[in-house]
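What follows is one chain in structure tokens, specifically the form predicted alone.
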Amino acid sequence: MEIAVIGGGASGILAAITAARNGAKVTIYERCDRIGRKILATGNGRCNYTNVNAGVGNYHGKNPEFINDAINNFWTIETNSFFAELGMLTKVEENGKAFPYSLQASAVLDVLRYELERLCVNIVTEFEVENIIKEKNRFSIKSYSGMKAYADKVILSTGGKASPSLGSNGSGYQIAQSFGHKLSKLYPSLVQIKTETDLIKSLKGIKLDANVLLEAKNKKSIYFGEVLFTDYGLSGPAIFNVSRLCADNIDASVTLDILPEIDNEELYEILKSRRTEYRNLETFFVGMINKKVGMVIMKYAKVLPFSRTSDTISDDEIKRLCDALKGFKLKVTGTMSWNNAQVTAGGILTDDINSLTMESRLCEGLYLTGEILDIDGDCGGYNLQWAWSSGYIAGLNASKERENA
């Protein structure tokens, strides 16, 4: 039994290892010059390879419950055991994020490559698939350069459209569609947000923790975490996690609660008490929040000029400052491009995929994994967990069918 894995990313590698462990002859076909490039870039080069708190609530798409069977078969515990068996020591940091102990993404890719070598998995690089055709009970795989390959089963692990420089260019969608699968709308997710910038240009490079509310038409998304101000708008983990709502929405807005641990009434009293502590508005927030952020809040609340002394701030102006700190609102003008996105929102609809096996319901012997499907996760190791799980299930079941043939 020969299995072709199309794509050498996280889900493809896991599928190849699993199938090979079960006796299948496996070949990975990768369009780039090497496998696992996106793995090396994850977690800022540290590879946040899973999140021990992962659950259905961390995933999105038309049917996020599709992952329930993966949760019951190969999830975070099994993932950690898998990597431990390969000799990788791990550590869990805040919010359940799991990393290799060395904090080097190369450690994850290295142990995977060594296992592929041990299992004699064939790896063919610079093989960009043009089309796949099923002829009787075999698949014919043709590359753009004219090379051909054949397999009894195909596992389509080509990824989405995010970060095309790392290997994913969206080509797998057309291949899946050629077998009758339907594709939902695609847009960048876990990506930086563009906003109006007049007020925040001076804040470029400043980070803070905030509650982030993204509102787009009738939808809302709230997330707490780090926010980074940029020259085009906002970045950081909290922004990534709400970005999927605004990619296709020109009417979106993002609101920051800069002091989420202090309620409005308490904040009002704190600001009133500070009126006698500082000599001018420019230094009113010093010791409380970043000085530059404080000056922007003053402008946003229209409490000016900076040359005024703090004892001239009225109670109404104190209220406006409270409202600004708890609700600093910016109009969203879009998101950054696919080149900046970490993951694709949207994909091949899961209606025609068997969640227990990852096999296509439309074409026997064709399996789909990872980002090509209409499943995307929050920032923090969730997308890699889906890649490992879906890859494992596809590899296992493709090779099981070989045994039952």
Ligand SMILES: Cc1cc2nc3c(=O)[nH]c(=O)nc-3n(C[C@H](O)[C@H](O)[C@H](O)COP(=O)(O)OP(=O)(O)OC[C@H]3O[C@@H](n4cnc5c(N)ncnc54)[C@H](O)[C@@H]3O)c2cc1C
Given for the second form:
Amino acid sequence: MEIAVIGGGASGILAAITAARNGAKVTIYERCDRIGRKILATGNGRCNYTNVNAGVGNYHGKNPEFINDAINNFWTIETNSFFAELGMLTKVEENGKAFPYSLQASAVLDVLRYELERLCVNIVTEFEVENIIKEKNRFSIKSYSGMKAYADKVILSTGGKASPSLGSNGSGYQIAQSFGHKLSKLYPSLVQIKTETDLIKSLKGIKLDANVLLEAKNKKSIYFGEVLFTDYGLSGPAIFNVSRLCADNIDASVTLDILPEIDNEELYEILKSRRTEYRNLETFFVGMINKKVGMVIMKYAKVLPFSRTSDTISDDEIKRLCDALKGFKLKVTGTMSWNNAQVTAGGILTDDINSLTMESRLCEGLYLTGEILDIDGDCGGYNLQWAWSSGYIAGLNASKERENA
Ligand SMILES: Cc1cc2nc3c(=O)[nH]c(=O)nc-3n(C[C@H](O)[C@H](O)[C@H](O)COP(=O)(O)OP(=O)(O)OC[C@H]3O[C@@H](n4cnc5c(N)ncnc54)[C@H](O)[C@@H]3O)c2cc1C
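Here we have the form predicted alone; I need the corresponding form predicted in complex with this ligand.
Entire complex below, previous chain first.
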């Protein structure tokens, strides 16, 4: 059985290894000059390859429950065993995020490459697939440069549109669509958020931990974590995690609770007790929060001018400062582009895919894996987990001989 895997990213590599272990003759066709470029960039070069707490609640799309069969068949425990067998030591950090022990993404790619080599998987690089046609029981695969290849089965693992410089330029969508598959609206996710910037310009480069609330239409997303102020708006893991709701939503807003561990009443008392003639408004928050952030909070709450001594702050102004610290709200003006996004939200609808095998219901012998599908995960190892799982299932099932064949 000859299997062509289109795309040498995380899901394609897992599919290739699994199919080859099951006896298939496998070739990976990759548009870049090498496979696995995106893996090297993951987790800031450390590759957060899974999250041991991953569950269906961490995934989005029209039908996130589609992943339940993957959860039951090849999920985090199996992924960890898979990498352990390849000789990779791992460590689990906060919130269940798992990394190679060396904290080098190259460790993940290296062990995968050695296994591909051991299994004699053929790797053809600089082969960008333009179209695939099924002729009788065989697929004919044509590249943009006019080269042709043939296979009994095809696993389409071309990724989404996020970070095209790392390979995934969205060209796989039209291949899937040519077989009748439907594509939902696509938008960048796990991406920086653009906001109104007048007030926060001076905060560029400052990081803080906050409870982030993103509100868009009737939807809300809340996440606690690091927020980075930038010249265009907000970045950082907490922002990435709520960014999904921004797409398409011109009326979105983001609200930061800068002191989530202190409740309003306690904060009100703390602020009241800080009023003294020795501190002016500019230094009122010093020792409590970042001085520049404190000054922006003063402006936001309209407690000015800075030259006032803090013993002149009225109870009403203290209340306004509390509200500003617990609810610093900015209007969202958009997100950064595909070049900055880590993941694609939206994709090929899963209705026409068999979740037990990853095979297309529209074309026998065609399998789809990873980010090309309408499944996207939160930030924290969930997207690679989906890539490994869907790749494994597709590789296993594509390499099975059909009973009536
Ligand atoms: C900067 C960054 C950091 C990330 N960090 C993490 C992280 O730490 N943890 C996590 O879980 N997720 C992370 N992600 C997300 C995760 O990397 C992806 O969700 C995952 O790699 C998707 O796997 P995939 O196999 O579906 O697609 P990809 O990994 O994108 O692979 C697709 C492959 O197909 C090739 N290709 C595309 N079109 C064609 C074509 N027409 N012909 C031939 N080849 C083609 C591409 O060149 C590419 O090699 C990160 C993403 C980015 C961009």
